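Only one chain is given next, in structure tokens, and it is the form predicted alone.
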Amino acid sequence: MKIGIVCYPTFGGSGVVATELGLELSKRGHEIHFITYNQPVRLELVSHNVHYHEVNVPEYPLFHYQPYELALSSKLVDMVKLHKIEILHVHYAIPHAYAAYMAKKMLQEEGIYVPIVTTLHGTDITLVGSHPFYKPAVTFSINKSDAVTAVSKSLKDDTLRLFDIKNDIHVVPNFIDLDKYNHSFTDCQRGMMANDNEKIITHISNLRPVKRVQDVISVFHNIQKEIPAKLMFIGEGPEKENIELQCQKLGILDKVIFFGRSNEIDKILCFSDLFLLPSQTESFGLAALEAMASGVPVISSNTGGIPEVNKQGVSGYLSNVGDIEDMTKNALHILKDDARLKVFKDNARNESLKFDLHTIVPQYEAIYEDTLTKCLVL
């Protein structure tokens, strides 16, 4: 298949999740045609069957705000003409389903049928999708889309209740590379983070009040009473100053390493005993797959799609959002007993073999094939 890819190019989960889906595809020997405005994040090998199209948004003073949604439908019209693509999956309802629409109806004015699939990450849903402004662009994108998947069970119902969809919605979750997860580092480099009698804790995010990151530190500064530990901060974003702050008044800014946006989150991973993940809401959690996968069990808030990857008392514990006191009970119960740590440990990343790509592309590619022979049918 001829598949168009479009997406934020971004550090964020969906953009992540579908670079990465593209480019095992690609592997899988379909022809991928990502389509945005840059070049996204983990897309570091274009080669004969991954392809990428930049969106150049023109500068008019006519316009406060540059039309995006007019230049991606204009482009991705040109790029299914020019390429071929039989099917475009857009991540995202707005603007990339809204944007593929109308793609889709200029294409049908010269007799070129493209079917697209949408996927539902969250923030398209829960956030901006919610707001007045913006919810009947949404249900109308969704509704006009010809498949849709949803990352959770969790994401998939809010959807169902925040908006009117006549469409059939799949949950098809997110995944990782397992083989990347196949670690070989030596001692010595735990050792530049911490010294051997401390536990490492990791939080890895892009610091918005959403992911509740003076949690983390509460967490953390009650850890760290009771046991030597260390404390990973990964990630950039507008709570940084205020979680330094915090550590300061706290006074362990010297337990705690801010690594800003790192590549070597899986050496980090690979030497972390414990992740914490106290988010407001996630519609799934890739982080904590992430740890997991990792062999890091994970202490996490009960909301979204958490609980459809961490598994209570399993990989890890699950509490109410803020409870930092349940929080801090249920991480000194993995962290102070060795033997268990290792078998929360064992178990995370026994959780984490159902999210494999090698099992969840599959049916990304199976949702494709019922698309395109529907759409002949038709």
Ligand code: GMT
Contents of the next structure:
Amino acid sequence: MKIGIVCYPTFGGSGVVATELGLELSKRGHEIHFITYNQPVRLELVSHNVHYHEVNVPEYPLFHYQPYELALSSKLVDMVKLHKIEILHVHYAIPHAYAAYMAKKMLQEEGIYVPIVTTLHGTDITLVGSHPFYKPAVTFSINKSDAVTAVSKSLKDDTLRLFDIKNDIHVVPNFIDLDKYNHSFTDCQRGMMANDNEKIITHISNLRPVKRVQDVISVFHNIQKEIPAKLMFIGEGPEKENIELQCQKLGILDKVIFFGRSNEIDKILCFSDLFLLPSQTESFGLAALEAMASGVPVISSNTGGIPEVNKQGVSGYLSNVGDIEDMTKNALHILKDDARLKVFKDNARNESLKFDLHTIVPQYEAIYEDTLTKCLVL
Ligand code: GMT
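The block above covers the form predicted alone; next, return the form predicted in complex with the named molecule.
Every component of the complex follows; first up is the chain already shown.
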């Protein structure tokens, strides 16, 4: 199949999922066209069946807001025609599903039919999409998609609760390339980061308010009062300065290592003992799955789709949002006993196997095939 993938190219779960999906589909023989405004961060290799087409929005002083959807839909029209793309898979409803619908209508005028699959990722529904400013357009574009998927059952339920949806929503969970996280590389350099007696706690996110990164610091602050520990903080975002200040006030700056953005999280996770994800809302929690695939137990909030990934008392523990005391208690329960830690690490890896990309990616292929068949009949 010739598949066009539209996504955000930045560090963020939806772009990562879209990129990994495109790469795996290309290995399975499909021709993949990424269409976005920058090369997706995890797209390192553009091979003969992986292509990247950049959307440019020319600056014009008259525009207070540059019209990205317009440029994207025009680019989609051009690329579908030029490369004979058969299906468009858009990740994140805003504005991708809307732009794709416009492209589809323009192409129809020329007798070309290209169906649209929309994948909902989370904040496009729970935080941004349901805002009255966007809601009618988001409802319209979801209903006009030829197939709709959500990355968790929780996100599907949220979508049905918040919008008037006429379409079926298929739940296709996020997935993981287990080989990438199998600890087989021998350069897991734990000694560079911490002393042998110190436990390594990790957090990875885009440091937005929804991630509640202050809770990460508070939980870590409590942990290190009881046992020797270091905190690895991976990511950049609007809360960075606040948390640096919080660490300084608490006197723990020397125990926190800020990595910034990284494309090598597997190398950091390989020496981690515990992952913290106390988010306010999380449709899935891809970072938690990446940790689990590395054999790292997860202490998380119990919000949104996280309970579909992190299993209470098995791969880690879940607490109410903001319950620092409970998260601390659970973290120490795991970390204080090496035998127990080992069991949780093994369980975390085992739980992650459910999300093997070899099981999940064929679900997307089946949806493409069904959608194309249905559209041929119409
Ligand atoms: O919040 C993020 O981490 C970024 C955001 C995005 O859309 O890029 O992530 C959302 O999509 C991820 C991939 O499907 C999910 O794993 C995240 O849970 C989801 N984030 C939220 O719902 C807050």
